[in-house]
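Shown next as structure tokens: one chain only, the form predicted alone.
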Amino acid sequence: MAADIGQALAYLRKCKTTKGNSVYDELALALAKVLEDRPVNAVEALETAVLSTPPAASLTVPLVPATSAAAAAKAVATAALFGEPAEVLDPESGEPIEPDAPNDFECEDVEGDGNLFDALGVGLGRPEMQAAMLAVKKLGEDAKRGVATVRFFGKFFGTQADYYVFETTLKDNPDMPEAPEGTVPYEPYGEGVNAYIYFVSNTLGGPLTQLPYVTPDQLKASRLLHRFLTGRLDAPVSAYPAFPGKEAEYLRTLIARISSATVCCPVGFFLADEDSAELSPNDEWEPLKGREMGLPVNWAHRYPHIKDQGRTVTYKRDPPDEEEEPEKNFWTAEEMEEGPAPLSPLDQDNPLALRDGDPVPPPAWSPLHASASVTTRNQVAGVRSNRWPGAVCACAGRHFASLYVGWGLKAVNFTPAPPPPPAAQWAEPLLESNELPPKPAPPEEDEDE
């Protein structure tokens, strides 16, 4: 009995009223008023202040009507973001269960890289880099989590909806299968191209997806094509070749691809080690003054290059007999490419294709100043990406920081694949039969006739 009276408190304070209390306040409210009043008739009292209609002015409706579903739960995400945690109350007592403890984590400085990139008029503006920064907040403290670091990465923009990507490395990093056998295997979590787990979302505080780990053969089909992205985890890719995997999968590809080419860090920031090319902050680096910083010469790529085999690190099969020298032309061209060095800097890209009209090829990276005038001190400068469209990194003395807002489309003179080749023909003469096909079996006959 006293569960049974629990869970129907429990009810009553989650259902909600016009007013936005629970019904629960309000019948207590209708209750203390008849106690306070004491009229004659308790009982006409009592309904009155429970089914009388509440004032205009208490009503809570929005100012603008929602024009969409979207809209709708991008202000009810937005408004949960800014507001105060919802009260999560326990079914069998009705009583606020006590929330966990905050994780602890280490996130970069998100409202002031958003100052850098509006500096320089690029990115999101402060109001959106404001509500990302919340957005990382929440997402870092989430103990089921279990988040270590998180970065914003940025917004890719879809054709039904956007996607905002956080780039975070966990506590515990979950297991990761092992590729099929005869295939090139995958890099495991925390290393290359899985170096990093992915959250996104289609608003700034709604629900997070964990995007799953990037395989070799989804990078290389990813370089075949160039599509839209419509904004659902759970699409399929309609392209041509096939591509092996769901929009989640297409997206995690693209975001592997950029983060290579675009996340980038002041050169002599970071030391690679020479062995393991693992980073670590160099004590003695001093920021550059001025617009120097607008120099793609000062920029360094931070992340690994993938290379051609979908990997960071090239893998080579083992020769048959581990004795004897490998045949000649035994490994694949894949298999013998040797990648730029770690912390490359930018100038050494190759520059894009050249377009009618232009007599030199453009440059992979175009610099961004915070000022036209040169004698302006402590500006703000920085790179954008040609290549990839949306990308930009930029600098102010010891910050810096890198983000991506775009489409996810590369800028390249894209050629479709051709289609395969048709079937041939039947290679034996063909011969007519004069074999007759089978009779067919008389259908049986019922016992009653």
Second form
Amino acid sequence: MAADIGQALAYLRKCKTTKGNSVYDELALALAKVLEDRPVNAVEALETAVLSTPPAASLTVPLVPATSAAAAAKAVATAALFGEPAEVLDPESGEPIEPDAPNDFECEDVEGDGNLFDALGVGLGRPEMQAAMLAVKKLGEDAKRGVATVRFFGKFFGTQADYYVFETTLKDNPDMPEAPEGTVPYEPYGEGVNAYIYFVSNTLGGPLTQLPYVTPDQLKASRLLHRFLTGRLDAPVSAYPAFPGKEAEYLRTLIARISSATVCCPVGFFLADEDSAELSPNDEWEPLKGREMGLPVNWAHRYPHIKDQGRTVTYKRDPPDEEEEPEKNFWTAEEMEEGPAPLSPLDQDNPLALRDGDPVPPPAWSPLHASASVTTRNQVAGVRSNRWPGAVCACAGRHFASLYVGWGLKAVNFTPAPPPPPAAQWAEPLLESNELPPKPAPPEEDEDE
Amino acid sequence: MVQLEPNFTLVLKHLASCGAVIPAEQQAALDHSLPIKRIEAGLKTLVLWGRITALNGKDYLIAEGFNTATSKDGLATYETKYFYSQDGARWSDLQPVDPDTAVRCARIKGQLSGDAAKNYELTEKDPNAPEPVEGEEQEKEPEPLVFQISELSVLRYRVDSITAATSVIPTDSTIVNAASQVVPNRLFAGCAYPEKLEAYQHRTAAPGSGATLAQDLRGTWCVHYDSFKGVAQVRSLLWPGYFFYYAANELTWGALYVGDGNRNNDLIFML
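Having seen the form predicted alone, could you now give me the structure of the form predicted together with the partner chain?
Once more the chain from above appears, this time first in line as the rest of the complex follows.
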């Protein structure tokens, strides 16, 4: 009998539990706890202490082969967007940890936007827009980011991975360094091309990266390029013409160009102040009915136009003499560019280039309607851009939205930049040339030498 | 269970994240109009091939159907018929184009207008006109020939070009039967490595020939494989808008084209 007990105890000491202790130690701890606390429901306390496993602090990645671990983690991250957030228990006290108070932010009805786009046959389909809505919510509620407004900008496709882009304004803008001396100054945060701060992730629910501010040089270089994105923010972009930055900066320039060219609002929804071009909501705006919002003339550009210089407001250098009038032709053509008025309607956009076989150039925008029949009620109507394929605007009554889903390519007859002119080999005149000054006469020789 | 033809709902579900979507009303209409058209045309299968965008917003939905496919000389030839619709409800024939017209259709770029009755005017030098001799005065320039190319010809030409360059199926998902017909391989076990281009082939390659997408020009295809869910998305970079999906766990696959129908001739500068 004693030997059996001894063998049994030895066996219990040998077996390991999932936590790493032996079964003997676990039982001893549980009994000690019960004897110490003497709870009223001792049996239940003993059962929960011994038999239950601690609740998972967070969704654990399912056990998958190593090759699919990354993909599984992405699926878990997207799944974590849905449902009530799980209570996280403090391991020491057993009490649930209070989550940080959600950040106060504003956003549009992303899921409703998804329904508008689904009716028109554009965008990403309703399930993905649901996930995008929850990703917007997650970004907005994140207390550490401190965003004031969030909008789902859209999706860029890449050869290895895709980008989901969120357009935000932060409560506290980060610092922006000054542009180098003698170059065109950057537009500060909150103005022009840097009015919004963009976050990107490769999957909805995945880790977000904040994109940097955009500079005029980057915008000018981006206009010369016509490239696929790869999906990695640190990928090199172009050796020639040289792009000042990696894919993160290139993506940021694409976002700037696309948002300036294609994000629209119904005409009359905003009023532009004459001098400062600030937009204010128009209280007297009434939504148009039916298929009217399919006409480009009923939409207006929401964001300011980017000039050739790479800014929304051209920067003119100070003339050398402050008091006198600057001489003619002091300012370059770039600095004199006027550009269209704010909130210009879409029918004023330049049409695309003329093509073979058709005397009429393609318009910049095409209408979109939800129903083939004109008389269907409560139709969603919208426009899609022909210059930036993938950019769409949809409207149903007071509810309107813009979205971009595409490769980040402009529909343009792309001509690659020609190679640079060959560098001059020799800056000074050649050794044997008629233009050189005459050789000086040799010094007279002394008779003594 | 191996699929016999692509399931339209699954295709839309898997390719929605690529932006390959159909308006909700047309999607509802296709459930009813495609089976009706299939019987009217007397075809064994009729599936939605894709959507060609148009400038007036009335995009062309294209349906592709066939009865038999035969294997001859290392190529599988599918006797396909194409139909187009601008509302998802009424389907019309899309007649094939002859080779001369096809060459002219290739000159028309950009998006189609959306007006099925439109004609594009192309001018060409008259090959029969007398050659102008140097130094002599010209009485009048030889009149150039003017060709009227219908929009539907251009549409059919674009559909044919895309089909010839794409029509992706998983490798060895078809098999040649005793009557030299190419039929679905009911014992298809799935792709071993769905993340590789060797797992996919053009359907025009004869089964067993070993010609896969890996033999296509490098850089024209990109594969996004989710190894956890077992779903691969194959995207064409030469014909942007063509998407193919393969779901390993359910052994289903399908493709859809949503775009303007033009080839991406700048690919070499874009990679």
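Positions refer to the first chain, counted from 1. C-alpha atoms forming the largest set that superposes within 1.5 Å between two forms make up the rigid core. Please read all numbers here as calculations on a predicted model, not as lab measurements.
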Rigid core fit then residue 73 CA moved by 2 Å or more between the two forms: yes
